Every structure is written in structure tokens, then in C-alpha cells.
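The data below hold one chain only, encoded as C-alpha cells and taken in the form predicted on its own.
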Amino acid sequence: MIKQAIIPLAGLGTRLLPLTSVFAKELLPINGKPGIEYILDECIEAGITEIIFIISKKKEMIKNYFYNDKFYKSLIKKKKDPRIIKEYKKILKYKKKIKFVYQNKPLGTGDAVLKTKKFIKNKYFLMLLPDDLIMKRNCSKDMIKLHNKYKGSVMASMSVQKNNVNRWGIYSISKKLNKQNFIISNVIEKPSTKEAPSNNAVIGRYILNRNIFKILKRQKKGKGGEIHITDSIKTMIDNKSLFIGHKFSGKYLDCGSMSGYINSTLEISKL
């Protein structure tokens, strides 16, 4: 079972300057609720149980957010406001699964992830990155019962264009196993046009085994001399590992950008 969930915060969000200069990107309001929240509502959906944040000094402000016993109860002291009650009771449910890390050095997506690896208990656990929200289905929940049944790993994935390949994780896939899944041979991290194998992105929902600890542990530093997870999933599918594409139903917003940003408040408020 998967009841683990992984989300790396420790990026500086510099595409969302000037707003990133003071607060932390997950926590920018996404039509009045904080992007991390739609993450944990997504994961605790899917029944995951313990959350881990890599987070950095420089983003402690997440940690506070869930940490501000001491203001919410004196103000609920004096007010005694139903909303202000019912939103300290959210946090407090969130806080209950959230544990954190820290990754104070900005050496890569793969570095975040090998910073968890004395926390994860089971064979496989699930990572999310918090730029990327799936609304309108359960993505992670989709992708377990993927998992379940073929007991392999599983990335969520969509077509991308073509002279967009350079932005994502590149599939090639060596056998459709039906509409909206297929086995994957080979992952290229950021391609050129030319390069890339396919327009199929890797989208950020991953259920990765444990054993890509070792691998990160070796693992070199890639394109912008980060370790990037793509490089180590690589190396996993060479050793014969099971990767599955998902190509997920639901709808896809991605809040990394000024222009995602907004464009993802009018689209859930659409919802």
C-alpha cells in the first residue's frame, strides 16, 4: 500500500518574482485558498497518511503557516468567528500528516528526494510537485490503483508541443497497454526538439520505488548541474525496472508562471 506522500518546496520560485521575493509560492492564494492545500487535498483523497515537505531555511514561512497554534487560538478567543474556528480545524488536520525536511542547498529535484529517504517506510511512496495541479479527478488516486495492479512505477503524463519538449521529462514508450496508459523505455530530461523521442511529458505526479535512493546516492549531476530524478528514473528503466505513463483525465494548470498563475484562479473558479 501507498501511504506516503513526498512534495519538494526548497525552490525559490524566481518565475513568480516580484510575489516570491517575501512569500513563498505555495502558499500564493489559487482563488482564495493556498496552491499547497489542493496538493493534500489530493493526497489525503487518495488515502495517503503521512506527508513529507522538503522545504529550506529560506521557506520556513510553510512551516509556520502550519505551525500557528498560539495566533489562531487567541483570536478565536476573542472572536469566536465559525470560519476562523473551521479553517484552524483544517490546519490542524493537515499538520497531523505533515512532516518536513530541509534541502538548504538548490541542487536539484533528485537531491530533494534522497533528503527523504530515512523517513520512507514502504517499497514505493508517491511525490508530487507543487507546481503542477490536477483538478477535476483524482490523479494520485489513479495512478495507485494503476500501481496496485501491475505493481510497477507509474508517472503521470500528457502531449506536450513540439517545440515545448525542452520545458518537461520526454517519454518513449515501447507498448500501450490501452487508452491512457502505456509502458515506458526511456525518459529524456528537458530535450531539444530534435532529441526528443516523443511529445509525451512527464507531468509532476510521481509512485517511484525506494530503490532510486541508491541510484540518487551515485547519481551525477545533470543539465544545469542539478541532480535531476529524471536522470536516476533513466537509469532505473535501463536496469529493467517497471515505469508506467498514466495519462491522466483530469484538468491540468500549471502555477509555476506569473501567466499560469493567474490563468489557474479563473479556471477553478470555473469549476
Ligand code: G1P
Second form
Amino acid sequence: MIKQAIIPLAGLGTRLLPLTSVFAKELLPINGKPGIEYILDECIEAGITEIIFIISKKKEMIKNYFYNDKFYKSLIKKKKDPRIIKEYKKILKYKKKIKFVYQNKPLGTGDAVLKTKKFIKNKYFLMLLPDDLIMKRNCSKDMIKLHNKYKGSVMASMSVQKNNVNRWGIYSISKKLNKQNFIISNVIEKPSTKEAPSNNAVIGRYILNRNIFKILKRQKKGKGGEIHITDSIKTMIDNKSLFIGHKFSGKYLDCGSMSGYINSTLEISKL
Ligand code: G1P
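Okay, that is the form predicted on its own; can I get the form predicted in complex with 1-O-phosphono-alpha-D-glucopyranose (G1P) now?
First the chain shown before, then all remaining chains and molecules of the complex.
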């Protein structure tokens, strides 16, 4: 059973500067709601009961957002405004499910995952990358169903343009299970167009086996000097672990770049 999710939130968000010079990008409003709340709603609706946030000292604003009880209580006492009461109740609902761990040096997604090692109780857990919003269909829920059927790891995926493969983790397929699901035989982090084995990109939803921690402990730095989860996933695949690529239904929104972030608000307002 998959009951825990982890969300790496310690990234610097340089693609969203100057906003991120003072603000945590995951709290930036997308159509009036902080991006992170879309991710939390997806988790909770998929049956996740505990969500581990990996933050840094620089991103403590995220913790404060969920731990502002005094402020809400005094406001509610004075105003009794039903909207504020409703918003506070929502924050409390999230807060009950969230735990915080710290990654103070931005060493990469693989290093962020390793920080959650002692909190993961079950064999498999879910990871969501907050830059990637998937609307109209709960991708995590679909991936959990798939995991329950095949008992392996799952990564969300979509086809990208050949000249854009160096922005993503790119995987190759050894077997087609059906129209949407594939057994993965290899994965490369941000390959050049020449190196790329396909144009199947990994998108920020992963169901991982906790065996990955053993590999992450020994993981060397990869592209850009960072410790990539993709490189440890490659080792697991080489060691015969089952990884399924799931081409999700639903609408993908990239909130990590300025143009993508602006576009997300426009797209969500149309839903
Ligand atoms: C990360 C992963 C990459 C994946 C992408 C999905 O990259 O390293 O493999 O394709 O997320 O959004 P990042 O966005 O951190 O550069």
C-alpha cells in the first residue's frame, strides 16, 4: 500500500527569478491558489496519509504557511469571517499530514530523496515534483493503481519534442504493456539529442521502492554536478527492478519556468 509521499522543495527556483529571490516558488499563486496546494490535493485524493516536505532553511516560508495558527486564531476571534474560517480549516487539514525534513545544500533531487530515508515505513512511496502540475486527472491515483497491479516502480511520462530532450530524464522501452504503459529498459538524465534513446520524458511523479536509498547513498554526482534520482533509477533498472513508464492522461503544466508559470494560471482559469 502506498500511503506516504515525499515532495522535494529545497530547490532555489532560479528560473523564476526575481520572484524567488524573496519568495518560495511553491507558494506562488496559480489562479489564486499556491502551487503546492494542487500537489497536496492530488496526494490526498490518491489516498496518501503522510506527506514529507524536503525544505531548506531558505524555504522556511513554506513551513510558516502551514504553522500560522496564532495569526488565524486571533483573526477569527475578532472577525468571525466564514471565508477565513474555511481557509484555516483547509490549512489545518494539510498540516496534520505534513512532516518536514531539511536539505540545506541544493545537491540535487537524489540527495533530497535520501534525506527522507528514516521516515519511509513501507516498501514503496510516492514522490511528486512540485514544478509539474497535472490537471483534470489524478496522475498519482492512476499510478498507484498501476503499481498495485504490477507490483513495481512507476514513473509518469509524456512524449516531448526531439530538440527538447535535454530538459528531461529520457527513457527507452523494452516492452509495451498497453497503449499507456511500458516497461522501461534504460533512463538517461538530460541527454543531448544525439544521446537520447527516444523522446519519452519522465515527468515529476514517481513510485519508488525504498531499496533506492541504498543506491542513493553511493550515488556519484552526475549532470551539472548534482546527485540525480534518475541515475539511481538507472542502476535499479540495470539490477532488474521493474520500472513502468505511464503516459498520463490529463493536462500537463510546467510551473518551473516563467512562461510556464504564467501559462498555468491561464490554463487553470479555463478549466
Ligand atoms: C527533474 C528530473 C528529470 C525529470 C524532470 C521532470 O528535472 O531530474 O529527470 O524529467 O524533473 O520535471 P528538473 O526539473 O529538476 O530539472
